[in-house]
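Next comes just one chain, in structure tokens: the form predicted on its own.
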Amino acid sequence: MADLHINLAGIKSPNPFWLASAPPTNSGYQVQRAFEAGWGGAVWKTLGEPILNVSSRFAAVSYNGQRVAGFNNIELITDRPLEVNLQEIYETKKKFPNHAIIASLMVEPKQEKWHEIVKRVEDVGVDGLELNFGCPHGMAERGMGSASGQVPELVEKQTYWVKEAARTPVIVKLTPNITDITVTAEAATRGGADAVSMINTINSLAGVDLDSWNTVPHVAGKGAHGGYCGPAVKPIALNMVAECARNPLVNVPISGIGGISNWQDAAEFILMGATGVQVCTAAMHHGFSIVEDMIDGLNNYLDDKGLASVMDLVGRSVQRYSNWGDLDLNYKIVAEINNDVCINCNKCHIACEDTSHQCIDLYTEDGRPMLKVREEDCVGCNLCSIVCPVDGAISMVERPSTIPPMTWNERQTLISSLSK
């Protein structure tokens, strides 16, 4: 069995299944009651000035049959004083020493405002601390959260005052709607974080009842746009973490979030560069018991490739992960159809013809109706494999190239150099 104990910053955790700031973290009684569960640490609710929170504050996307597919709320930070939560953290802390527990942290930006609360929530005995720089709505429109995650300057200039003061690993929470999110993870390098974690929610608005014609959700008839996550929000989450991975100006850890629902999430997340993963909409859709399961498959995955540590897996998809300019024009896949296996729904013909390369034939063998794929013309576009309801009756296949590899790039270096 593979050893998943994580050290992400100096920060040390049974596993790197972690809870993200969030409703589930909310209480000692919530968080103590995820560490029974087997979850290795918990990022406590963004604790800050008091605040009050709106009802009818969630809101779910489903799609063709799944339900919370996405999730969006426009519940804001914590809502209970900042001395409750504090006591709730000493006792958890004394009760789970083993455990992580980090306190998400959002004030205004000024110095005195973040030394007072970094110096009163490491009193209690923290593992370390989350700065809330992504929150995007409510908090947003008091200049904090995304408002001040979006300015690189902030950022910078805030995780410096925090690191003043701060005697514990100070993580940075980066905000995704930002047009280019590894400026903010190099502002927050520069400011001195010990790691980085992404993504926070997206900007979004889950709906619009039809017959109502309010937002959804609405407060007495009107709606605010709110944070959206969930499986919806992982390739763009994972794109954010791996960006940030091969950006050698942000050398530091990195807790990945966005969207992890399973040990398999979680595993692209690791080997994308994240050390650690955190979890929300899974938890609050099926509840705590959910991290046994992710537990036992990181294990399993690990004993199967031979690791010995989870640490072992952090980053090592990263060198694969590269700029379009940087791939291989003369590579060469094209798509297989299994006849045999096929159920001749026809899916992948239509696909291919209405939207794609028109590259699938249909004729008949036998009185059989039969597809076959003219490789001259595929391009290797992978649609007709993903349209496929049937496992194995559509391969993409690799053919060898008589064309020696080359990418963009030196394709224009090349023309540049024959020019002069």
Given for the second form:
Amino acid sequence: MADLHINLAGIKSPNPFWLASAPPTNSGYQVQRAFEAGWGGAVWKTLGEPILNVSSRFAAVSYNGQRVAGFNNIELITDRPLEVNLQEIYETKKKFPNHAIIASLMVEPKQEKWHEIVKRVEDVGVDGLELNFGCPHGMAERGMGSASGQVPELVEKQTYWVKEAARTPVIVKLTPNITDITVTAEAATRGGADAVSMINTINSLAGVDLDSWNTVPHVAGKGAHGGYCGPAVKPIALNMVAECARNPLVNVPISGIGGISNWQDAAEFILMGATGVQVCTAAMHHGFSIVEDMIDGLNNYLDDKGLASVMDLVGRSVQRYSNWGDLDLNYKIVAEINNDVCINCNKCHIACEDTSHQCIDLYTEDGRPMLKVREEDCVGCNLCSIVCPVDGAISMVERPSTIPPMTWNERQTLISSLSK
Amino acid sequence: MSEFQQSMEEIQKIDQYLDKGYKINDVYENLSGMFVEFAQQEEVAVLQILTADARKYFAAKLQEQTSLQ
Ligand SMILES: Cc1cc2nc3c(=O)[nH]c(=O)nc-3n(C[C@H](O)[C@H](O)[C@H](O)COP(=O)(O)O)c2cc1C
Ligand code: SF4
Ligand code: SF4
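Return the structure block for the form predicted together with the partner chain; the form predicted on its own was the one displayed.
Entire complex below, previous chain first.
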């Protein structure tokens, strides 16, 4: 059994699975039940200025029978009194001294406001702080959340103010509602952040009801943009984590968030540079017990890979993530169809014929319909294997290149050296 | 003509110039493709290359020529 303990910028937890700041961490009752279920840490539902929530808050996007492919919410931060939350944090920490409790915080961008809340939450024994610079709705209109998280100077300054007062590690939670997340990640690092976490939710409107013409969700006939999360956002989150992990100016640990639903998702984030992960939607969809499979699955995976500790997995794929201009233009793969398992649905043929390079030929052999890829015309786009419903019917196979490797950047340097 | 055949023909033309002792003298790319200037003593010939595979092949040949120099 591998060691699943993590140490994220000094915050220790028995495993890398934390609940993200959201409804699952709204109260001591919930967080204590989550710890009993096996979660290693919890980022408490964001504490801050008093707010009010509306009724009708969530919506989900189902896709072809898959419920909650994406999740949308217009909920704000906690609406419970600060004192009550602090009391429950204190009690939970006392009962679970080895689990990580991180206080998520959001106040107006003023030095004294940050100093005050930092002091109050640290007095009840939290293991760390997470600054919520990401909430895209409701708080942003008041200059908080993503409104300040989109401005690098404000990220840096507020992180700095928190660091002036903080005794525990400070994680800055970044908004994905920005063109280049490394810019705000760098700002957080300059401000003294001990770690960054990403992503918060992505601006979204879940849908429009075709009968009533109301937005989904609506509040008495009116809607407002919400935040999108769940499985649909995973690729966006994973890229943002990877971009930060490979940026030398973001030289702090990363807590990965966004669409993580099982141990495989978690392992991917860890490989791409996350020291631990946070989960919200999957817990809301399936309950706290999903963490059992996550722990078992990660444990088995680490054993299979011969790794003694999950910390040995952190960042192992980062150096494989590069710029497009550094990819080998002469690397060649082609599709290969196994007619023994093919069910002749012809989806691959249609996809290639209509939308790719017209190189899957149909023919018959002994009266049997068959398919064959004309390799010389195949560009190795993967589309046929993506649309094929049968595992193993289409493999993408490497073909040796007749010319040596060359990247776009190398090619441009070569050509420009000639023109001089 | 298939794109593959077209690229094979362009690759052949590149090879023909090189086999005849021409050197790649200059190259520029614009919206109409790649234009390669081959030169041998006083003789200069310009070849327009359209296909992606032939443009990749050309770069490999240019690399060979440069590393021999
Ligand atoms: C209903 C709901 C409420 C949320 N509230 C907060 C919050 O108060 N503070 C915060 O930092 N993030 C909040 N989030 C964002 C989550 O912490 C997390 O960043 C996001 O949902 C992506 O993770 P997921 O795909 O696992 O859900 C909320 C998310 C949801 C769905
Ligand atoms: S990989 Fe792309 S180009 Fe090749 S056969 Fe499949 S769909 Fe066609
Ligand atoms: S999509 Fe897959 S199963 Fe369908 S015809 Fe193509 S190879 Fe066969």
